[in-house]
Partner chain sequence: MPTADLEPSGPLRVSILTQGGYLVASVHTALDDGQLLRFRRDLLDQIGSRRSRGVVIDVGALDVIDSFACHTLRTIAEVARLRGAETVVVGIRPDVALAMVELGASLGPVTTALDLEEAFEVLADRAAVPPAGPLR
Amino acid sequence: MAGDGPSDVEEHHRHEEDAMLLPELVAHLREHRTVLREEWASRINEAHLLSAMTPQEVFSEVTSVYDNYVGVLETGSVDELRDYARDLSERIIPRGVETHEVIGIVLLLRDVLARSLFEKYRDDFDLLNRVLNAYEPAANRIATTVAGSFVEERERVIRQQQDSLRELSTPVLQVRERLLILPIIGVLDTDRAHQLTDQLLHAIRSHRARVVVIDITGVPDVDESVADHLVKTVDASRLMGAGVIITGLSSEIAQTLVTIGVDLSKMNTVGDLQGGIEEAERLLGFRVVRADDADR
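Could the structure of this chain by itself be given in the form predicted together with its partner chain?
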């Protein structure tokens, strides 16, 4: 914005002057480190934050956070703090520490330190104002950094858990040479159906499967898009040279499929998993015989 030039320069100048106050501020916070840290710890305790951690743990974390906090005020760089906050989050997230607690403790520290500044500069109101001008932006940046790192870390953990859940939820198992079973348990949404097909097709290739039994006993409901996807899975498996047998269609699901008019003529279905495996064995040329029958 042209025209604002002079005031910009003025502001810039004032900012520089305020920044000069930071070293003084840091020295003050270092000097009263023990008192302020204890004050902060007791405020955390009063507010019932970090209740999942023991007092010793809280004390040691509080010490590091305090030193990091003052360090940021001194250097103006939040990089180190960000690393520390990530590391801290990694440790405390599994303990069940919540986002509001983390933001709460950082804001408490901000307030504890601000109060000590009030105390120190209360006789010189103008100076206090300038000290706060220097302190507040830095303090806000610290709060944002810590909260941001915590949330990022939490999201990372959630993503990781989702990934492993997704993999766990659709095991592709080999029961005999060339025979895979794919028991599906739980709600099949489009995403999962897609991922399942992908996993199955790769498993067909790696296990050199010729027959696949997909058991959907554990699927509570099948809608049109999922049924459609099942048909596609069957087709795609066939293109790779593997026949698919679907087992465990409940009467409700079977009725739904017929009602919504999914073309099941190409699907090979057998009542239950046992029947499906027997049929698959027959297709593959296996014959399962009881040991005592075979001896005779």
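Return the form predicted alone of this protein as a structure block, the form predicted together with its partner chain having already been given.
No partner chains or extra molecules come along with it, only the chain itself.
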């Protein structure tokens, strides 16, 4: 029995009309591009977002993001927008732009465009609902893409900064031919111990080192996993052809190593850094003499 709802023909006609909504929406946003961009830039300024950038820079980025935004609505593909968002993030993260600012400007654009659509279709409530139903999923996908790209880039920058700090905190120094020193200061956790080993083995190869002095005077504590990593570092260095001397063992760390059963026979330990260097020079065949004695 036929109901009061739309017939199949009417439903098919409605789907065809809905399919034309996004192209019509895109045409509207392109026609009013200048006005909508200016309104968006004004709202960004009023909300004190992207304050690290000049007004000219903000408007330039607003133009690019707006065009990419409309492009996504037209094609349904976010690839180009994602690439632009990553590039933009790479440029603005060093300027101090925060995640909430990026999310804020995207939501402002979404609001500016939605208000424009409301103004255009407000006399036809049914059509307005269908336009917004077509616009909302695409707008949400765009917001997620931009915010996600920014967060990913920010995390990458943070990881890069952490790696740089680790490298600076564990410098491998060449004090003379075939002799390296690795002074360690601060907490030595498993991640840092792993990174330290990578740096040391790379330095042994590049400097053709025969002896390495690892000074842990500035290390407050060593747990079982880190101690195990130190032993593996000593073994790996030996395989690379370099002997290892460990200096600066505190009484607490020495007791920890004994308690957790570290094989101390694998470690050549010397009380302090100066003693370690002298032992290293002896192993390398160097002999230190006073200048006066050498002239005699």
